[in-house]
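As a starting point, one isolated chain is supplied in structure tokens, in the form predicted on its own.
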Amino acid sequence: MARVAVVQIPGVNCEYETARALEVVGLTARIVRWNEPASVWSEFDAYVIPGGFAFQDRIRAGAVAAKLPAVDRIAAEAERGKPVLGICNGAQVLVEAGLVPGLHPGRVEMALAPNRAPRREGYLCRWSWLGVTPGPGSSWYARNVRPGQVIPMPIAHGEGRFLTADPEVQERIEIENLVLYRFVAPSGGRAVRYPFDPNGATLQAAGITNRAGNILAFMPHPERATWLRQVPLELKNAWGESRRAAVGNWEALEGPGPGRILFQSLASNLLSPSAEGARPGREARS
């Protein structure tokens, strides 16, 4: 079974509903403290960085959990080719930690920034669309999405939108495909302006990964949209449909909500046969 460790990092609070999510789709998560031994970090398959208010966001977002020796100790389990996800907070943890994008190591080449809409300041808490653009994380984060599929996403961040200031930076995230996930409008066409573009971020970007694509920082919050019964009555699509219809059916509120789709596809690849044989530090345990 493959073992998750969900980080805990004071002023995080969204760990507890980010293990459920990870235990529903048949992987065994574990929250683990930020001062943990050093020996705990290796036993784990993957690991999710959830979201909250790490250390209060003082400085920047995410900027003082980069510093701990937990996000050290993960960033080299990633090296051997370990998953990393970090939610909201947690992608912004990424992003201080220069794990994302991290075309130079050792270097921070982004930074989360205030949110950018048209009379709007500060913290926003809304459902999003999203669509997914192949690239090196797709196998990790997005091999259960279907082509061309919009995928409604809870977003509640005040700095959420992705930005650089080097142009070779965003040329590259651009080249190699790095962004996964972007906001769109509900059709899936491009998001030219807000609420379909909720921030304003580089490129619509919700998520984006490392080059090797097992490292994403995604801002949106799929484990608040796990469950059916999860999703707004109001919803106009699909999902909405099947919410509504829902009403009075527990079991089917129980059933699977739109943010599954990124568990279910770290799963799949961490449950598989062929994962099972290859994963790094496997033979050790067994």
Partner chain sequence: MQQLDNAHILPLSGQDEQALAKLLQREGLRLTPGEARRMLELLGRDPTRVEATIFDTMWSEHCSYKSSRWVLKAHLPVESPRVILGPGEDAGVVRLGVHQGVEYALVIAHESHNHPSQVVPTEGAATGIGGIVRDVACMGAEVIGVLDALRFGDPDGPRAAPVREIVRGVVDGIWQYGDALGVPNLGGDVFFSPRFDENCLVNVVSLGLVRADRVVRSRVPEAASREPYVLILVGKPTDETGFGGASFASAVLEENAEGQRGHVQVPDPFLKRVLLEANRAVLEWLHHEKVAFGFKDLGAGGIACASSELAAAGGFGMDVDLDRVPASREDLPPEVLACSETQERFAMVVPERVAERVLDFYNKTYALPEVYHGARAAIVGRVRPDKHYRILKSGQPVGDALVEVITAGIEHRRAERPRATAPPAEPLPPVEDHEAFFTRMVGRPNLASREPIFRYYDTEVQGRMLIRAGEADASVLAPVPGSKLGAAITVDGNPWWVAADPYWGTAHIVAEALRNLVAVGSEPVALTDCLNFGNPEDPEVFADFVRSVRGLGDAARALGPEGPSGPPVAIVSGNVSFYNESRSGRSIEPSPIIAGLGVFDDVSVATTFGIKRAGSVLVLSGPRQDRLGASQLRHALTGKTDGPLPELDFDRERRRIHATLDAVRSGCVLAAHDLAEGGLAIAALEMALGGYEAQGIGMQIPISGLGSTRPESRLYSEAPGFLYEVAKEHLQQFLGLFERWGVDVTMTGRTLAEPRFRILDGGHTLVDLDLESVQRIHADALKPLAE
Second form
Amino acid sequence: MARVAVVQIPGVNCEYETARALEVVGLTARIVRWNEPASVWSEFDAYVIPGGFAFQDRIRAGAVAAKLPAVDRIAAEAERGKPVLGICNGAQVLVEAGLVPGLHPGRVEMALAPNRAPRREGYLCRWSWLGVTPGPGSSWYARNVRPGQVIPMPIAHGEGRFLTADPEVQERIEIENLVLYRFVAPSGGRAVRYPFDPNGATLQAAGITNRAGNILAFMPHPERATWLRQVPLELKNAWGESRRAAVGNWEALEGPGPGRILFQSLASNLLSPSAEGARPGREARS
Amino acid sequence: MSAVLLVGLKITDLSAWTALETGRRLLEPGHTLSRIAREQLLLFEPEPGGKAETFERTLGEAVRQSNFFVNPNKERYRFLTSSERGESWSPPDSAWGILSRVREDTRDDGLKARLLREHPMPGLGAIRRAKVWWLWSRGPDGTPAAPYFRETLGELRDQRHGLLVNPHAETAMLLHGATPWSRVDRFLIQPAPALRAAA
Amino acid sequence: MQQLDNAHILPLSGQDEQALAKLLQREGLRLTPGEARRMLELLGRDPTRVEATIFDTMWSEHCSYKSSRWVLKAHLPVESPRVILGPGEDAGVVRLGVHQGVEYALVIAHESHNHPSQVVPTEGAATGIGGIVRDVACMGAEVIGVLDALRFGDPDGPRAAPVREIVRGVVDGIWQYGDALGVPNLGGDVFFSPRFDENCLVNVVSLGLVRADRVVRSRVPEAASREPYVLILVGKPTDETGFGGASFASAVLEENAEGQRGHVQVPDPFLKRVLLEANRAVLEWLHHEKVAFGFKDLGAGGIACASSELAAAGGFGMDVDLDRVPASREDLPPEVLACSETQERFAMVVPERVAERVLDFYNKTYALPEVYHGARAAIVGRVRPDKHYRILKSGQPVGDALVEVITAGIEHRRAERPRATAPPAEPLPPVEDHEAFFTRMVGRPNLASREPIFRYYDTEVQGRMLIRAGEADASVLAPVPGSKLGAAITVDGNPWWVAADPYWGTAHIVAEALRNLVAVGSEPVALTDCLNFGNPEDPEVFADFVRSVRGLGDAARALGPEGPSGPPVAIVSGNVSFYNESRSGRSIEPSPIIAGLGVFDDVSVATTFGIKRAGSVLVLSGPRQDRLGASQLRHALTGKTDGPLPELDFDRERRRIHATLDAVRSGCVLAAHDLAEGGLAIAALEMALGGYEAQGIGMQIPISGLGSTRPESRLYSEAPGFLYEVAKEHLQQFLGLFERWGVDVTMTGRTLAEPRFRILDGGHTLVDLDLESVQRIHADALKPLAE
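For comparison with the form predicted on its own, produce the structure of the form predicted in complex with the partner chain.
Following is the full complex, with the preceding chain placed first.
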């Protein structure tokens, strides 16, 4: 059994569906409030900071939550090799806490800035297309993704633009393949324009990991694409075809959607670690 | 010379309140923070070679009467025409400030286009945005100890240092004592300086 | 009994009409002199300021339905086997179905927030969402969606600039509140017409999910006769925002809206989210401990109205101690503390023995005071076994009356004068170049894609969504995780139809709502209404209102599966908004807005309106008519919206609706789309473009022989009907099914492998366009409004 903490910071609003998505891949999820006793945090094998508006995005998205003692404790567990996934607002928290990209661990090396697209400011909710570039995060978060595979998932954010003002950081995340997920065109090619590039992020980044690959700051919402029923019928892709073919078939609709691959990847590592060999921190836990 | 609008909340500013609560936890013993306030700054430039006097009266009306800038239910404002703002900008009593802007172009062309649609004002150039945090602080020696507080609460470096400004998206300047408006204008207009590589 | 302090008394008695009117105005009260005298009669003495403010709020049109109640009671069907709770509380409750032995219900509420949105669009619209969500939450439900029906002025007319600012502000308010709250947007509609230039409409609908055995009532429970009960107030500290809001909503907007901005409340979705989480824990615990309790949101009239209604509904009295109300400032006068409409608050009555435990949930577990300045839960009152309702300040009563005096209500019988019969509408000029005209129609504000607006709304949060706004005629979701039970929801209204004919226009809207529900395959189970009209003291406006309500009631009875002899599609909740008019006194177009709720036993059958494959057959039901009054066509050609509406035959329409439901449920339809604004031409185009992405499948539609004489009518008639995409292999089954219902259908065309949109009439090609180019016009037309 692997236990995952879904961190409920005030203002977070995706904790229930995120917990359900973790449960459906065989993990045991518990929603843990930000102010629960310090001792609870070490009990878990993995941590997910879900989407929402932690502390109302006061000061900046993720800025206040990044300073919470709970995030300190999760950072310490990540140091021991446990996986930490930040989805949307959770990604903003991880970047503001200096955990991603973490070239110099603890140092803040990026921002998640307001979306930038021609004549389209503000919050944007729509399905987008993702591609994977293998990197240190592959085994935790993109196992079983085929080369060239295009994965549709919805985004819903106003501040999703990964950005660094430090040219060295820019270079390292590129060379070291820390941009695990990026926005692509439906064909899988580079996303050169809105809406395929929805927010103007550097390197079209949708998800960036740390060097160890166990921490992922991910802007799209895999928990909103974990069941086939969540996929729009008219998505122009094999997923849309599967969705249309499943009209009238509830069992098929309750089957996997495109985003489940990310949770499955996490689960297969947590549930059968032998397949991946020893993970750092595993000994410390047992 | 440009006109300036400063808008703050008259209801509780939760960002400022949380900044105060969170900021206090970052301080070393002997340092105290009694208050933080926040204002949005809008700079209204005249067109090149023009004067703000040509549009300030209309602009003042728009500030008072429309929903473009101020919601009187929850906000208060100070509108300073080019002559009213004077040579320099002084912080509120015994406070000092951190002025921040995005690293990209600070112009808000969308706001300008919408404003002109309803309130034609010939001569208005760019509208630029920035944000100011006012701090009331005291170090162990009884002075405001602005350098220490800026280091601790200003530009974000790591989980223990910095809060109000993420230097990868924003850049900041200190407002300590009377700051010439010309410096403020330059800070808003010129491209953001390269990020100093962290030590 | 303690004496009322003279300092708090308003000396109203013994004044003549004129002096009384002046006095009321000086005190900021909107009570009429007649109403004030009625209040004096009920109280038997002069009121305190607090009492006068309570009556002012409770007797506002917004809260009292003083003009409308008898009309609604006389005409609207509110009961059916599906209904658990009809109108009367904050929201209606309808059965959904049973999953794993537990019966679930849907909760629905519908309201307007028009005047605040006109004056301060962003806060006004956001507060609308915030308020309707509370109405659903206080029934004990989880809030699973919101919708918004918006009516704006002419974005290209003489007041284009302010109209566009209002559009933008309202859209901002909706997304800023809803997205942060974590409640998905389930759609809505937008209509532009010059008569909304100075009075926009923002109607909001909220949907909730609750276990049928855990519906919470807004009243002191009967158990309060056996043990002491206290009143807990939770949420934002009380401040002066929104003081007088209900009366403001019930008055005509004044010349200078500037001065009215202070009546608009200040919403906060973050605090609402935290409160909903804490409520979830508290309610779960109370249910688990089998504690009887009452729960109510604070809306119009604030603490005074919520507490007196809780008490009155249970048949008890109450003492409310204003000194114990957490407030933003110490110097707030008692009437502000008691009646301000500060947002993000709830009231709960629980036994005294569990009160500390409840407070701990809010103040410690969810740490309200740490996450929001000044927020907390506090005990602010005590239930009395008698029916005395008292408000105390510094130990002194500032209000003291029997609850039934406060909640007695008031009624006005308004005069009706039907409008003079309009002169016959001028004939329509013919369309010369159909292709150019069609291209223009596609980009008209009332027909263009709404996507530039709804991309700001979070449609995905909570993970329950199957079909989103813009993909089909109704949104579809699976409310109960793991269960194939489904719900569909739509909101509809067409002010031009109702202005042309209040009775039939409203009936058409009901029919459209039901068509939208069955087009996705859901069984219609309930309706809600928000009736937006002008000044009810104007006999013509009131006559419109009465006829509209009759049309609503008759359609709801006639269009149930068995017709008028069987159960109706019940109207379970609603709201009336009067005094919507411009500064010059011109009323808005009468605007009943109807939400429809449908359910599925198996939601997997749900389908969208986008065409699915090349080579299938397009089938039309509902003959086209030459009656083109109030249509988008008429407006495009003449600038007018008069003329006769298409005929609506209730019995035929009922059979068409239920045949369509059977067809979608049985899987013999690939796509179904209701014909409404813009008629067949626009519906067909929407099907070709699809909701999310065009599939690159074209269509060819021959329109000869569709029941009307002119090609314009065949293309743009807004007569009721559907267009279906049917796979060839299902055609026989489909036709047989319609035959059994006795509904005529016509094969109208086919889908094409090439991306062309083609309309043929006899030997002529009227329209032959590349799908991508017409898609761009459709998709981009509203972009400048939403940027």
